[in-house]
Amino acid sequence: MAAVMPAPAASRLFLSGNEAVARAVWESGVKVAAAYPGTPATEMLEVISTYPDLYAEWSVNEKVSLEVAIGAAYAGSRAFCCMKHVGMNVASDALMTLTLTGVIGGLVIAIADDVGLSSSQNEQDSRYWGRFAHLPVFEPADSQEAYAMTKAAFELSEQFQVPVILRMTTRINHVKALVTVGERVPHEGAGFQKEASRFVMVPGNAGKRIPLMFERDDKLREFAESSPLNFIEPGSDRRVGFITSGPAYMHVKEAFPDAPVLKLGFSCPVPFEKCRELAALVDQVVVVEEVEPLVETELKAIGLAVLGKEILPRQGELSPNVLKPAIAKLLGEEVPAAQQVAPLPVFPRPPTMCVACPHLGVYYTLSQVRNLTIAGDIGCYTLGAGHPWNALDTCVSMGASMGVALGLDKGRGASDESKRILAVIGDSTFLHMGMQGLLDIVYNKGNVTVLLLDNRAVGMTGGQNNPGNGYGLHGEEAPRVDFVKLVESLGVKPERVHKVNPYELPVLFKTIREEVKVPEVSVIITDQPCVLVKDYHKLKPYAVVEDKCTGCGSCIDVGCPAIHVTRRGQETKPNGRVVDLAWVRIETSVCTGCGLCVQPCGPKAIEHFVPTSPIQLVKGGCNA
């Protein structure tokens, strides 16, 4: 993405939380920003990369991205790192020592929690890292606060020489609001100053830093008490007061506009005296936090009488339709019918792969191969667990397919002896955390077949570049990993490494069927680009010849969303039963001509589309 001149100071811009953070990072004089793509955090670095006067990179994983930011902060420059919540699990090794060394230049770590599980495998609460790593946590409630708190976080980071966690959630990351912005203020680092006792964390040095960390905790708690980010809104209805943070604050204000509220923008360390001040104003205190009862537990530990998860759910967003019934029950009231918000009935729309996705042929083939146990991974190809393929048996975390597959092999019981073990992983995920797992399979002589799906993009998060596709963050040429050489260097025998075209179903089927029978590790690499990146080139679209289609549905099993079943009439059977007749049509306007549906079609009813009108010629047409 090319750098552009940002909007001038005092502009009011319509920004998502991610865009607001990116603007604040640039204005704060940050020199280095690093991340690995992960929804809902991805857009932060994408937008940062469009600003001038700083360095931004997609790192191979979150741990590396944090380490790059740490190095820049050690050199006295301001640095920024962002990731989704599960990404911090990967980066935590560096984080837990960083808390002892501290930083020189300001370092802000934005962690995006996926409250409500929009696109994640769990709903963990990243505020725990503040407690675990003894770090301050800021929690914005909207885009303007995300912008302001990011700038404040850099100031705090340098004041206390500590990294600051900016805890966001999907609702803040992706919802847009008006944000008033300022100018960039350059920040020049003094350069790295050698201090081995601080920056070389051997046991003898680390032990001396721990008391300093505890001393910093006390200073931060004192600072939190007076921070303008923590404030009380007195309210007029004193029956219930709320202690809350982040977007939950917005929900509380919408549901109970007259209630006293303590808003925690600087939520860790918890300002206990502020909490006592709020408690003195009201009859009862309810802690509204998404998702874990962290503040609630800490307040109960100091003897403050509060309610929280006794009346509120421990998962999902705490929206007004959740809060109102809970508080009404607490007060012994009924919620008026006009205020009861029932969830709207929604027609089920399960996620699926894109039209002509190179993974479609892989999962169609896997669904046809019998006696397989398939360990899956994180990416677009996780959708292979769904209909119509049902071709994944496990999915845990980034890169886990490798280790899980080896464990399935080594731990197999008597009933599993005949089962073949296969692991599926994408190119970016393999580079992120899969290489070590494959090395472990080779080293420990596992009987596992690995399907390495190289679609030349971090597909699930929007097609970002990675070391496997030959392009850098800005689209510039970069070294491209040769996956054949890489897996061979990890110990896979050359004769057990195959590169195949996933659109050639007979070759793919034959290769998989043969390799799963081999009693040693083998790797099958598919090498076709994601249909949404510039390396993909469309071909002539296909259409269904109605007179030839028997409605057998073999093409439907491929799973391409461009293929639809339609009703074409009824037929009366000899026994008098009336049955619907179906046929298949292809949305020719979106078909890319990959040919996957043609191959399983028995009656040869799918042919290249021939436009029959000027409108079809321009728009691509549709044989509806």
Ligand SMILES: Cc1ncc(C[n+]2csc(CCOP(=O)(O)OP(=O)(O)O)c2C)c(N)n1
The other form holds:
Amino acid sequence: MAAVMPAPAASRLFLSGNEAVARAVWESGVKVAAAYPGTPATEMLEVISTYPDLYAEWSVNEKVSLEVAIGAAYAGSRAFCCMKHVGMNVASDALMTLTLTGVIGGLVIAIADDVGLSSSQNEQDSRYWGRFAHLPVFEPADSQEAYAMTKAAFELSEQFQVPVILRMTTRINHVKALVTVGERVPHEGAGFQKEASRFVMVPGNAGKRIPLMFERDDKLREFAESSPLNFIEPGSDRRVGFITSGPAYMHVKEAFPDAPVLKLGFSCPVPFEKCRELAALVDQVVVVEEVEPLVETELKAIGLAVLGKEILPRQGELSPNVLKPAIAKLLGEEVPAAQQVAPLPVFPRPPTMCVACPHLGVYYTLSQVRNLTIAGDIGCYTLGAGHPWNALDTCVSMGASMGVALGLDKGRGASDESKRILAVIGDSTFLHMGMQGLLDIVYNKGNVTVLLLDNRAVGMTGGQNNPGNGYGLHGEEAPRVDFVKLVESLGVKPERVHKVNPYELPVLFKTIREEVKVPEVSVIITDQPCVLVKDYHKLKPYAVVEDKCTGCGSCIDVGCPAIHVTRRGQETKPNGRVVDLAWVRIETSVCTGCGLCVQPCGPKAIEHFVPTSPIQLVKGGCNA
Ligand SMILES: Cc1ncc(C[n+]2csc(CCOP(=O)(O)OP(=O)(O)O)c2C)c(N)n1
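Can you swap the form predicted alone for the form predicted together with this ligand?
After this comes the whole thing, all chains and molecules, with the earlier chain placed first.
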């Protein structure tokens, strides 16, 4: 977690967009900040939690985090909530009613879109929420803007009593730049004032708020027209002008430094007059927006002749190497050869689980059991879909393994009759959205075996604390969920609930084999901690005894990245064929002695590492 930044006002700090937003949240006098982790948004709350004088929490999911922020804003305090793009799908039920009540204290919701899918199950454009929920959207283009727009968003939120969406993308969240910061200004809310017609959204009350929401739309559009966040840079090359927002603005400036540009920082509602102004300056207008053609569609609807996704991709970032050829083609210019070359691809490094990860034992076991259909979920254990396990058959969204497994059970086709249906879910994902799915399986008498991988961490996003590990955001003690009691209280029969150590492969294998045969719901809980959390204790490392290793590769099937195959020479077979002799090696410097690889090793060639020279000890046990 990033450290607190006690820098005084006017300091220039080198901050990522996430850190810049965190600083602005603190300076804005926010009292309550809540979030559920998700890349690329996670660090916002992590950094906020290092500032004094505010309450910050990891909530169990994004919907709860938004609801916590709503309550604080109803009480007149400033509140902040952040999430990755898919988080807003979860939180949107609250959002769509929040837009009717509005807020008292300023409420800013930062949504981080993973444009380019560096770490997500899909690519979404969160600016849609601005249109769908009739809310203003700000789009920063760098860290300084992320900071300034967060502060401006709180002002706007209170002026119009409306929550404001700050739309960020991975490039803004993670890239660092210099930011000049200011002072914290405390903000004291008046406290919650009862007003049932506004805060109790039953049909009679909600219906009366809808026209107010539409009126607010008009006022916001008018405001956007004169907002300094929307400005025109007249440029000198008038052949093409650009209407753009967020990081795409930076790409436009880099690719076409002389072109007229309308930069939309306050991009929803779209300031139509400003767009017309830009159009009047140039021969052609191109709207450059990542991901969906939202501004473009609205401009076309008001009769403005603009181009956009006809010539630009709808997926991924609009970097200069994407923009330059597209605009050259539009202008009938030759595309310079250098610009036609796609950027060099990064050497492929498939994601892998950590050395000694407790999930390894689970997937090694699953890859040995036949006749399974496995509904996967989202977390480190999604990597079980990859090599060497190839264990997962589906992965949709957080918590979906439960419902999908039930659907696979109830919707069995001709070839599925004898198949056993299994669902794999992590502890944080179970608490986020999985619990309800398990209740549904129980209630609807599904025949599903659930593997609940309790590694006491939100591993995938950096090992954050959660109700499953008994620590709060600041590392303080907190009530720890008892997963056995929880699943039993959801209706799973006690005899169908098993807690197993995922490093004990025979026990795990036997438990899975037996439970998938039982025609009712059962839950197998693995109980060993993530190797990256403080509850994990390293054991003595292992090494391969060269003389005993036959190179069979059974240990490789575990999938531990500390194990790899090397060539130890060649052998000529009686038929004259020359074959490579393989030998497996364990990187003892990273091995933590979990013993998973020892279990499938036929020739018993894996033994505790014994350093034979002081140099090996100094090097951390490298057996090279
Ligand atoms: C709706 C939503 N919110 C957040 C995320 C980001 N995210 C991906 S996996 C994950 C949780 C993983 O934790 P857990 O289920 O405990 O599994 P582990 O990674 O520890 O194995 C999160 C928060 C997401 N993909 N979707």
